Structure formats: structure tokens, C-alpha cells
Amino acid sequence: MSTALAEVLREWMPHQRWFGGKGREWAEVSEEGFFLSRSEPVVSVHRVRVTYADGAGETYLVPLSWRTHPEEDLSSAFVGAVPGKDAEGADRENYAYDAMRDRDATTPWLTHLVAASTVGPMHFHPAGVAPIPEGVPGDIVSTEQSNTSLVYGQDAIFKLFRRLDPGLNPDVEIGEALRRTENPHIAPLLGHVEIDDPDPANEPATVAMLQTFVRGASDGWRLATASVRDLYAEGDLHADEVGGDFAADSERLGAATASVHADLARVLPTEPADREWFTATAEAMRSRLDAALAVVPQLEEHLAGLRAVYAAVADSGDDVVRQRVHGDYHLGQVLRTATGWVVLDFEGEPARPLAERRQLDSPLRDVAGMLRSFDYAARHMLVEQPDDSQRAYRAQEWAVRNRGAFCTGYSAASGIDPCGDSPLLRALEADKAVYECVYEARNRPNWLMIPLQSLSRLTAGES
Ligand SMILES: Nc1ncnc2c1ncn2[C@@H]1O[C@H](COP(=O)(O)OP(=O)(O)O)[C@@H](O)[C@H]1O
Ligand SMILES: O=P(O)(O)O[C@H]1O[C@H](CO)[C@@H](O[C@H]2O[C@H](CO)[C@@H](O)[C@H](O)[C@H]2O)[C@H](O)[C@H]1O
């Protein structure tokens, strides 16, 4: 479609939460679109190729809905006006909206899934295990993160992967594999959508997935931070004495995590880690640190400490069986229902290449991710009061208590204590904190101090 649209997208995309190239200079942008629905409102889907000044590129998926007049109700979803023609060939403006925020434009996704359609280069694959709701509009999930999700009538949730990379997305791959296990800690996959790559030599990319919606659940981040607020409100009580103590939940979360890890190891490949893997893991951490330093110069003061922590991995004698893991495990990825925890989003870290995210890894990667998250939950309220030493002390107490409970739950369910004195675990925590520094610098600069402060502790060998 038009260059005018590409220019409109150049203005709009950097302001979207899902856009991973924030702060990078755009050299070029091109887009290719096709129709998802030709009835009103017309919905089109665009593959947008962004090339950055350093020569690197990314492809994003942008669904748009089109109106012939500005829609006031949709003003927050407005993308831009694009010159076009009416039916008689006269010039007019077409108004593009973010189709994920335009309820009337959300029904075609499920209609095509039910019909197992092929639409242009897109292929819709229903899983065939449970009915897919049809004809209901989808509501955008307001806490959208790296991707964009729509909830259809409390029955199903449709997640659109914004960045397109050739190959099956791990969230779909793992969803398919775990479906057979009937593990109670996952939400069943109902279907997925793929798009052919413009280069036929490449595998199709995953566009979206549909999953059973977990009703009446609260996410772990919201619950954990409510517990922290309760603690801060009770000036002289300890974490185990306040009403909002979270340790029992953390322990159950540890057990749920162990159960998911066990099933992943049962249905997908595993391999004992050899010496080369430890060496390569330490090397990967070192290069991630080097790249992060260019974005977050404050990492400089932790360089020596981090390099020592990583070097200990290469020399460690940890006994590790590599397997598929979650890869970006944190409190925002788990939901608590009346019956227990459900783990979501097996996509891995969105910033990593897909092939890397699909590699076998140590389950300690996920343990480290969740331990970091307890730290985040405890400390996020210190951002406003960095000098409140009493609060900092209590944050540390909350984090230690809940990190410990998580490890207890994991170890009781698996027979493996994940949190013993392991150089690998410490390095994985440090590596995650380095990733978080880059993530925060790009997305929430005032939160950068959270992972930065953790690095001081991690490199000093404290918990
Ligand atoms: N199956 C589900 N049931 C209920 N809520 C869900 C489900 N999947 C995701 N969510 C909600 O949507 C939010 C974002 O989903 P997630 O898969 O983590 O997306 P992202 O990849 O963008 O981080 C989650 O934090 C959760 O609140
Ligand atoms: O979008 P995703 O959920 O896949 O993950 C990205 O965004 C997360 C923030 O929403 C980020 O997580 C970091 O912040 C969380 C609190 O908001 C905290 O619980 C996590 O421990 C911390 O890593 C995640 O790293 C990023 O990949």
C-alpha cells in the first residue's frame, strides 16, 4: 500500500508500548497490507518493515480499521489520515485506526479461526479441542505489554504478536505440547495464526494465538504488590505478621513452577548440560552485558563484579539438565485463580531472537526470573522514596521471605532445591537484571534504579 501510510506509521509506531525499537533512529520504513475484512469497518493487516540507521531491521504486524470520517469515540485509537479515493475516484482522506482498539474491527479474527481460513499470506489454525466463540467483539487488555491481547466474552483471549520473526512462536509451540499433559497450571491453546514469510526460504511467522481465558483471576504482580503495600502500611510489623502476607502464595507458585517444568521436560526434548554449554552461557552473558553497556552507561561500575559472577559459571560444577523453559518468567506472567496458579506467556524474552528463545536452557533461568520479580515487587515503591532506609530494610525483608517461600515450594514439588548456593543461579539473576536495565532504560527510565541496585547486591554475593 501507500508510502503515505508508511509515513503515518513512522510517526505513530514509536509511541506504542509494543514497539521494541524505541530510541533507535529509523532509516527506512515500508509496508505491505492485505484485507482481513472488506465489510464495514474495513480491516487490513500490515507487515511493516523498519530499517534502523545502524542497518538492522525489524518487521511488525499492524492491523488497521478504516473509516471515511473521523470517529470521535475512537480518538484514542487514531493512527492517521491517509489520502485515498472514493468509489467515484475522487480524492478523499481515509482515517486509519488501531484495529485492536476498535471493537467493531475485532470479530474477523475469530471468524477466520473458526473457518480455518487462509487470508492472503495468513493461515488460521484452530486447535480443534474446544469451541471458539464467534460473533462477539474483543476488548483490549489494558495492561498490554509486549504484545496486544483481546478478550472475547470472558471465554477466550487472542494475543497478537507484534514483532514478526520466521518460525513458530514458543508460546504456541509450548501451548501445543503442554495441552497433551493436562497440566492444571496452564491455559489451553485454542488456535493460532501464521503468516508466510516474503522469502519462501523462511518459515512462516506466528501472528497470533487464541487461548482459553482464565476467569476471575488476579495476576501475581498485582497480588504481590498489594502485599508489599500492606506491609508498608503497618509501620512496626514484620512481613509474616501482616494480613497481606504473600508467602503461602509464593510457596504454591514455586510448586506450580516445578510442575510446569516437569511436564515441559516430559513432553519436549532434554539434554544434560556439558562443559561447552556452561562456557557458551557465560560468554552469552558477557556479550549481553557489553551490548547493554551501550544503552545503560551506569552498568560500568558493575562491570568487574558481573564479569566475576559470569566467570564462576564457566567454572561451576552445577548439575544441569537442559530443557525448554518459560524464558521471561515474572509475577506479571502468572495468574492466581480460586484453585491455584496458572502460568502464561511462554514466549521468552521478546527482545531475544526466536531461535535463541527456543533453545534448551536451565530451568534455573525461570527460577532466577521469578526471584528477580520478588525483588521488583518489594522495591518498586522505593522509586519515589529512594532515601527511606526503613522502607528499604522492609522491602528486603519481604523479598527474602517470598523468595525463600518460592524456593521451598519448588523444592517440595520437585525434590530439587533450586536456590542452593549455585553460581549459575546467581549469574542468571545478574543476567536478568542486566536485561531489565536495558528494558527499563527504554520503557520506564525512572524504574532503572530497581535492577541497578540489585546488581550491587548480586555482585557483592548477597541475596
Ligand atoms: N489465558 C488468559 N486468561 C486470562 N488473562 C490472561 C490470559 N492470558 C493473558 N492474560 C492477561 O493478559 C496480560 C498480558 O498477557 P501476556 O501473554 O503476558 O502478554 P505479553 O506477551 O504481551 O506480555 C497478562 O498479564 C494477563 O493479565
Ligand atoms: O512484556 P512481557 O511481560 O513479556 O515482559 C517485559 O515487560 C515486563 C514489565 O511489564 C518486564 O518485567 C520487569 O518488570 C516487572 C514489573 O513490571 C517485574 O515483575 C519483572 O520481574 C521485571 O523483569 C520484563 O522483563 C519484560 O521482558
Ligand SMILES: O=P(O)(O)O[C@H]1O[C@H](CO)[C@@H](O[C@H]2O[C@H](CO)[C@@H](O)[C@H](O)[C@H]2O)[C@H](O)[C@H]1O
Given for the second form:
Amino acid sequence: MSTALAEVLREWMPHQRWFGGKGREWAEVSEEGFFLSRSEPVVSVHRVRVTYADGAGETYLVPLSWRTHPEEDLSSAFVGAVPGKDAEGADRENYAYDAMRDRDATTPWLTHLVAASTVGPMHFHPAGVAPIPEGVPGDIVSTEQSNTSLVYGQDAIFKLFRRLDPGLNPDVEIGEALRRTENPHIAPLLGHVEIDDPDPANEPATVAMLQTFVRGASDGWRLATASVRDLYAEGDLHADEVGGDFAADSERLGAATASVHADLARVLPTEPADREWFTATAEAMRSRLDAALAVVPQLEEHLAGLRAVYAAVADSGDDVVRQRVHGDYHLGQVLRTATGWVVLDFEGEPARPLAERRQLDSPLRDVAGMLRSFDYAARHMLVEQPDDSQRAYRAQEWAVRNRGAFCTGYSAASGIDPCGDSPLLRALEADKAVYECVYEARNRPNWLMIPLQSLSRLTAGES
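Could you please show the structure of the form predicted alone, as a counterpart to the form predicted in complex with the named molecule just displayed?
FYI, this one's just the chain on its own, none of its partners or other molecules.
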């Protein structure tokens, strides 16, 4: 069955949103699994090792639920049919489904977490700070990409990390650390799950985490883009005159960000940035730019300006204290509640190696990410009308207003102006925009204008 299942997974995995190897040629695939639950439906968990033609490899976690007959209601979750035997030893087909999309198969995760179980190589660790909703099925969050999340009732959200890397995931590590601070801008960690690595020399990998579900919250990106639409609809009003003005929310978001950064520095290691760090940071940016040029030839126009921006980092005398940061900060990672902003997803950029995501960095990395997100929110509708100069002017006005409000809030809460004349901040913004250029060229070519226009501003030294 194992070989047959591996071939079924070879066909199914490339079509899943969370699979990071799309477009790469597979050399081989292997899997090993164990049972999470033997009740109805049977649930198994599989580590799937994909080796690519270039010699690189990745390991993914795939939970499956098993049925003896096809389930029409689960057709969208169907993985494949695998030959097997019934209780009498006769041949039959076993039907495998994505267990994260099969509601009847989602209860064992929290049952084992409540019991602090060990199931095969998997270990469940409840945080012990709040009740875990046992016996409730989970509903999948359809917007997930690199991971898969389930919402259990109104109390908890479970995130399954699809790609496995040895070591503690930063989302769990930082969640545990911030829980001790009682920071109001995070969703408390309720527990996590680990799996032993086949190589005993490696640390266990983080499989999943459970957090408090933030009820009645609004997504930051949706709120911001709604504000932009309101501005576009009011042809004779400025950004501060429109009913949907977002600046007050942006200011509060800046203060919340500063609060999280301060607590991260209080409970996790910090280290002053030395000359070697500035030099290495600038060199990494130059390397990413060189690689991006092969994908986005339009970057050639900005090449001299970008190299000058990066060189300023290497020569910088900024007083920077490195610490743990969010690492992938943007408006889609924050929720607004009735009492303020909540920051989510501290795992960093999932495509980067785990060791890199756990390194100390400047808090300006997060500030730059959010400033880029404000630019995207302001300009995403320009894609539909790229030659509308009036709309472009209003987009710039919205972006400047909200970027400034965010920095004001951060400064008021921390006593540090993150958006002053900092060569590092400008370079981090530019580096992020170069990354965006590559992403847009590969996935949404008509959006490429957004980061390219931002690079014109950043290399010209404009705000």
C-alpha cells in the first residue's frame, strides 16, 4: 500500500495550495505514516519526502482520512483510491481524503492535545492556560496558502504546518514567549504538536499549533482597501476628509507593533548590530537583486539607484539592536477587534529556511513590511486604470497619510521614530519591493507596476 499511496500523493500534491514545489521536476517520492485515530473515519498521518530532479528535497505532512466507499460530500477533498484488504482478506479499494477537509476527521487533534498524548512519533503539548474545546469538529479556513488552518467553534484555531523542518517553529516559540508577557496584541497560544525526526541527530519538527480564536475581528487588508475605495469614490475630498479614513487605525497599529517589539526584546535574546551585520545585510540584498534581474528585466532601470541604497546600509552608523521580529509583516497578518489590533503568524516567510527565520533582525524589517503593505493597499486598484493620473494622486495621498500615521503611533508608543532618515529602513523597503517584483512577474504580471513604481520613489529618496 505504501508504494501505491506514494504514487497517489505524487499526482495529488502538486495541485494543493500549500505545496511549495510547483513546477519542479520530481525525481522520487516516499512516505511513511501512522494512525492518529482508528475510529470512524480512520485517520492517518504521513510524512511525504519529495526529492526533486536537481537533488533538493522537502518533507510535507499529509493527514488522510479513509473510507471504504466513495463519499460524494467529500469529492473536493478526494486524494485517491489505494488497493487494500477487507477484514476477511478480500481485495477492495480504500478511499483516501484530505483529513483537514473532512470535518468528521478533525476531532482527534484536539482530543490528543487535551490528553497530552504521544501517538507514534508525534507528541502533543497543551499550554495549560485555557480550556481546549474537545469533541468539536474543525472548519477549514479557505484562505490559507502555505499552511492549513481549522477553526474549532468560536474558541480556537488550529494551524497545521505542511512543510516540516527540524526545530521549533518561530510561531510557537514566539507565541510561548509573548504569552508570558500577557501582551494584549497577540492571540494566546493554547498548545502545539511536534514530531520526531527520522534522524535522531535532528530536533523534532513542529507539526501544528493551537491558538485562541479572535472573535468578531476584521482583517487589516480588507479594512485598508475599503478605505481606499471610499477615497476613490469621493472625487472632491482628500484622504483626511473621507468617512472611511484609515489613519487612526494605522496609528493604533503602529502603537501595537511597537508594543509587540518591546515585549519580544524583553523576553527573547537581543544583540547590538555590528559592522559585519550591516555588511552582510547589504551583500544579501545585492545578491537578491542580481537574482531578481534575471526574472524582471525592468529592474535594470533602477539598478544604479538600488545599489546606492544598499551601499548606504553597509556604510551605516545607525544604532540598531537586533532582536526577534515578526519577519513577514503586512496588513494581512493583523486583525482589528473592538479593543485594538492583534498580530498573527510569527513564523516568518515560510519559504525561507527555519534557521534563517529564527535569526535576530532589526525591528525595521517589520516596519518596512507594513509600509510596503500600505503602498499595496493604496495602489492595487490602479492596476485596473494605470493611466488614471487623478486616481494615482489620491493613492499616493492615502499611502503617505497612513504610512505617516503608522510611524507616529510606533514612535509615541516606543519613543523611537522608526521612519526617520534611516538608510536601513529605505534599503529594507527596497529589498522587499524587489522581492515583490519577482513574485508579481511570476504570478500577476499586471501588478508588477506597483513595486516598480515604489522603487522609483525609494531610489529617488522620496517618502
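These numbers come from a predicted model, not from an experiment. Superpose the two forms; the largest set of C-alphas matching within 1.5 Å is the rigid core. Numbering follows the first chain given and starts at 1.
After superposition on the rigid core, displacement of the C-alpha of Glu436 between these two forms amounts to 2 Å or more. The rigid-core alignment places the CA of Glu384 2 Å or more apart between these two forms.
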